[in-house]
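Form predicted alone, single chain, as structure tokens, below.
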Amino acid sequence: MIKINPAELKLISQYIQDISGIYLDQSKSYLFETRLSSVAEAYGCKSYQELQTKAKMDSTKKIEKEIIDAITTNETLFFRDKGPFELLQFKILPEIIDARSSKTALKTNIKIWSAAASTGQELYSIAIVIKELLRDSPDYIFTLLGTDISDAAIAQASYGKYNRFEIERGLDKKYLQKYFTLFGDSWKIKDELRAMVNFRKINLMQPFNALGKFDIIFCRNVAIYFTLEDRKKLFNKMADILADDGYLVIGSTESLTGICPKFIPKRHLRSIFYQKK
């Protein structure tokens, strides 16, 4: 394993923040060594400074992508924390459907964005909630978008295949038989659920207003890796693309107090969500 010195640590930390928004302070030297050493060695680099130099010179961005894939934390599971999905089922979706249905006689189109989709479990959990709640009602059209900065995460999410360990983390057995097919020693999302979702690579530090407006945004447990200033920029941009009566759901340990005055917190049972002032 290649060791990192203090000068390289500062250099590579700034580089990763520049390309991904992820801020890792000086105490994370072990993380750089355990996650980036194999990338450096694969490209014949004897130091992290050499790896950064090669990444910057690589016009294909292949090395940069591998660095991002290695450094990002794809810690997720189906129905993670449960509270947000109960909030979605019993509070947010009924209110959104009621508000939209009263405005038009046409089919109601509801857009939902999972802004840190990782390997897809969150967005597929949202799709399952919708299926269970509406039972394929023809009156509603759902546009479900999942985005992440990691190419590897997006590839797995798009394919929708999960090993036994990933499946057993949070997924109720009644949903396993209903929405998954056994695929070798893994499980694959059934086509009816896979057809509901779309995944794209997006860097949240870059402009994303071209995505259009959303009725519901899930942005959980990703902004905790950003600096305060980057968190402010992120949630202000999200406020701009959230419908005026839309809902923002963030991580259970996160708060927008002092970060984005455009949002006000609201509570439903054990869960907090945000709406625009």
The other form holds:
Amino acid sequence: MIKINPAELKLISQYIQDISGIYLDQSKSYLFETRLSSVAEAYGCKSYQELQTKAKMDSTKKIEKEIIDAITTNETLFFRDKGPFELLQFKILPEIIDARSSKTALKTNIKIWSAAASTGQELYSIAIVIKELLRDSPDYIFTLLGTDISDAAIAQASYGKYNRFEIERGLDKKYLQKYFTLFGDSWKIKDELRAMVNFRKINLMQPFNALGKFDIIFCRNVAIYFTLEDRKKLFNKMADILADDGYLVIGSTESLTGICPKFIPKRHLRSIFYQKK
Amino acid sequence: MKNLSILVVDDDPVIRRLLEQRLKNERFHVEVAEDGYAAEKILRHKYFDVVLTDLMMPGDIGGIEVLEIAKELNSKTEVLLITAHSSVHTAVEAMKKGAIDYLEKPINFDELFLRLDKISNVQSIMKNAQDLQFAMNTTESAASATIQDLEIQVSRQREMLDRLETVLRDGQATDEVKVEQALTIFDQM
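Okay, that is the form predicted alone; can I get the form predicted in complex with the partner chain now?
Let's see the whole complex now, leading with the same chain.
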């Protein structure tokens, strides 16, 4: 494994923050080494500085993508932390449907964004909740978007294939039979669910108002990797694209206190969600 | 006793006996089945860490079927296939269906023990990961309950401070009225 020196730590840490927003503590040199050493070696680099120089010069951005894939944490599972999905099923969806229906004869379009979708489990879990709650009601059109900064994560999410370790974590047996088909040693999401969702690559540090307004935003366990300043920017941008009566769900150990005064927390059973003031 | 339980499935009594003996000598917990049917019966009643099965056996339940049954009953069970050189192609197909590896006949026991060691290592890493997962979930749910309570409390206090500010900055009211109103807001919290 290539060792990282203090000057490189500073350089690489800044570089990673610039390209991804992810802030890595410079005291944790092993984090850089275990995650980036193989990328450096694959490009024949003797040092991390050399890797950074090569990555910057690479107009195809291939090295930068690989660095992002290596540095991002894809820890996720189906129905990770049951709370937010119960919140969605029993509070948010009924309320939003109530607020949006009946106003016109047109179909109600409800837009949901999973802002750090990773390998897709969160968005597919949301799709399952919707499917279970509304069956195939023709009155509503759901637009489900999943975004992530990692190309590798987005590729897996789009493909919708999960190995048994990924499947066994969090997914109810009844949903497995209903929404997945056995695919060799893995499971693949069924077309009816796959057709409900879209995935694309997005860097949350960059402007994203072109995505339009959303009714529900899930932004869980991603801001924890950002600096306080970047968190403030992120949630302010989210406030701009959340509908006035929309819902924001963040990670269960995250807080918006001192980060974005535009949101107020509201409690439902054991969970919290945020709405604009 | 080693930490793996192994079910040996082979219709050849000599090989079956040999495998049983060698694995027992290595202090594995071993049971045997003389064909796929017997294997299915045993698997339905008991969990094994590893099923070591011959690929080609008489009857409708061959090695592939044993693999499918074992995996369906408990996906944690690892299946190792024993195959003649001529049926390596089938063994590769079986690996696509979830077999962890295959061994060619005649069985090289060093190779077999090496594979079992690897399975044992992977299983203990998996166990470790599950324990960590459990510890993380426990910590996370305790932390989130605390953080969410604080979040709500802070938000209420913020709201109270805003109301107090409005009351106290009211240019029309007398100081006495202001204090009165402020105290009412305070009592409502």
